[in-house]
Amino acid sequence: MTAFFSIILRDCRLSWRQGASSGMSVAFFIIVVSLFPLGIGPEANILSRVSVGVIWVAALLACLLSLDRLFQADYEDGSLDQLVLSVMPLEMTVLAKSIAHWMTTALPLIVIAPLLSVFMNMPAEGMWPLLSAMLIGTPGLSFIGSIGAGLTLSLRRGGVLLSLLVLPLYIPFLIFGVMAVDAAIGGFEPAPHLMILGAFTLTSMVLAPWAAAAALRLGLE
């Protein structure tokens, strides 16, 4: 477990020192959400209706933007070979790097989301369900994204292929994340949708590291 937490801490430090990947994801998230009022007009009712979907789609794309660097930097400097040969199973290494990716990419988006929801005129009833849904669902984005990052590791310009592989798997998170907030805004209980969202995240946490580890072994051969 010491090695597990060391990998998380190492990746977080590298991301915060470099700042490019995390800052780019946050800037992309803000810009995408900010462009919608300019594109569809300042009508409050229309913005309120589309606010949840816009924030979730922007969060998905922002997380996707930094996935290609999940293993690429370690692959280029040879650190990934050392991690594969270490005593810790590669599946645990993938899990640790996915958690670090979530902490440095998705967590800042969750912090900014309330401000953007006010900008998009989201009803106050949907604020806490939005934060809850993003806290529960966004770790699954990093876990599933690790599979695509592993499959495209040794490919040049694999960003487009990574998007095609990962985006269809993100659809359940988008659907139930939006439904949870819409239920709360409509006066219904969001808990069932949040529980399904949590089930998707837990399932991806269990299965994705195995698939990503197998992809990494195949890419390093």
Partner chain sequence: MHKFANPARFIRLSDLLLPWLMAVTVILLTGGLYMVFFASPDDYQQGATVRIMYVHVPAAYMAMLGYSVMAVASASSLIWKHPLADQIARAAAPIGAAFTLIALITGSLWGRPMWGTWWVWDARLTSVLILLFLYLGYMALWEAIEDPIKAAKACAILALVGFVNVPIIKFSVDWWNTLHQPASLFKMGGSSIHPEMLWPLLLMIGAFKAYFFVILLWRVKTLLIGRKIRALRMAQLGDN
Second form
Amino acid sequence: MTAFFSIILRDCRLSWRQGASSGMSVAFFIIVVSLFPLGIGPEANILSRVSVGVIWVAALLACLLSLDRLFQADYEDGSLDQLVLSVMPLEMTVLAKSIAHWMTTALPLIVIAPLLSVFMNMPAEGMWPLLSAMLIGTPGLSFIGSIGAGLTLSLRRGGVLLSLLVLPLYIPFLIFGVMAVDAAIGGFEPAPHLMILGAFTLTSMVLAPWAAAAALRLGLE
Amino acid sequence: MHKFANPARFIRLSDLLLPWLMAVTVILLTGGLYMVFFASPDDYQQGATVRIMYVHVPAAYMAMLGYSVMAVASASSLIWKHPLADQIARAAAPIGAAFTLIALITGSLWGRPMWGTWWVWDARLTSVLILLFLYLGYMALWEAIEDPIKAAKACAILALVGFVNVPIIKFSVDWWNTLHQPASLFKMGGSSIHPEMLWPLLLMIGAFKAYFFVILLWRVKTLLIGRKIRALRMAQLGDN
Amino acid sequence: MLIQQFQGHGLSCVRGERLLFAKLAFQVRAGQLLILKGRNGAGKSSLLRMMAGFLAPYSGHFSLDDVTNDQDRDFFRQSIQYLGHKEGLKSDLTVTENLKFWASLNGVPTAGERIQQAMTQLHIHDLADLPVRYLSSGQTRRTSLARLLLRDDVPIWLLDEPVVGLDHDSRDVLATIMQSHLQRQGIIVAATHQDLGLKNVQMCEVQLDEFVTAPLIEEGV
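Shown: the form predicted on its own; wanted: the form predicted together with the partner chain:
And the full complex, kicking off with our chain again.
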């Protein structure tokens, strides 16, 4: 277990030292969301109607943006070799790295999301559901993303391919993430949607590390 | 690893099978098309446009069959390391993708008189569109990895991940659709289908299926021959 | 040191669609150094990566005493340390942080003490709190060698071109730690062109050029 936490700690520390990566995702998130009012006009009603969807889509893209570095950096400097050879099962290593990815990428997005929901004139009843939905759903994005990152490990220009592979798999998270918030805004109970979202995240937590580990072993051959 | 796989035997077998399969395709297609155009009734609501169904439904069916063939072949490639399975999975992808595209285009053409627009975010069409994205990702990964052995394994992993996700995506899209749209204007399969329409439809499905396997065998054969050519080229390089 | 002998039987290696070597066999006993020789591209690195378990042999297998690599992968992983071209160090972490992470990843007991010892032995003690990015290539190499010392209970060392990029002093250090590993009845496999500067050790050699064959044509095609 110490090994597991030491991987999370190391990745968070690296991201902190490099600083730019988390900051860049947040900046990207903000810019993408602010493009929408410019694209569809400043009318408050329309913005309010699309706000939840826009925030979720921007969050998906921001998570995706940093995925290609998930294993790439370790691959380039040879750390991945050492991670694979270590006593820890590779599946657990992948899980730890995905959790670290979530903490360094998605968590800052969740912190900034309330601000953006004000930008987008999102009804206030949606705020807590939005935060809980993101908190529940975004770990799944990192888990599923690890498969794509593993598959595109040794490829030049893997980034574009990565989005083609991963985005279709993100669709269920998007659908239920948005619906939970929409339900709350419409005066319904968001809990069922959040539970389904949680089910997706848990399933991906169990299954994705296997696939990603298999892909990584292949990438190192 | 190559003990079971005998590409030469496969090529001989497919040479034997192909003419028969082609004959079956031609017979079913001729019969099917005749019935579609001359021996099936117009729909009381849709008129003659209902005939698009005879292409749309079999194509959608082949789109799913293609992905299933890919997934089963991928699984057997990962489990039994059968190199022929890799080639079958690889060959099935573009065929499945082409049928998916046909299903989308015919769906859109059919939707025009039905819904009054070319595209409606109907649950079925949306799922098929996402299936097309899955196919494209799979094919792009094949192209991106140069080493064919590695490419085969990576794609097999991707195909299986996709296969697990297809029902989840389908479920999500259905749910999304029922919440966002009033009941669909038109439902296939919900009402019982008239026997005079059922026969041409079954014939067309049979024809499409036979055609699918003709193309699949053909492509696998082509891929195997391509691999042999590469091996021979390399042998020649080695001799010099 | 538990391993008496490390063997390879009938090994072939395929990269891309090329057969690099075929029917290669080797045997190395406790306390012996095995040197892999051959021209560039003969597959020295591939053979080492195969021994480390990154690459599955196209045919053939390895054995540690009576255990083959198909029977017990974990046993192999725990008996082997691999040092490749790439150092496997994070340039944003300090020397101590890198070594600490690696020690906790592998569950090294009394890590703090051992790290101190290893750093003293490799003369990188003064660099302990410097980020790796500020180190010279010789110093970086020595930092990665420290990993070998942290887990001195691991019997088999696989070294890929260990002296490349090393200054004179570092070579002497490397020779010393290799010698003492062999004296402890460890096994070292090294791929190298150059003289390692070892004295009084039992050495054997595999010349990979002898196992190079015609390019692969699949049977039956």
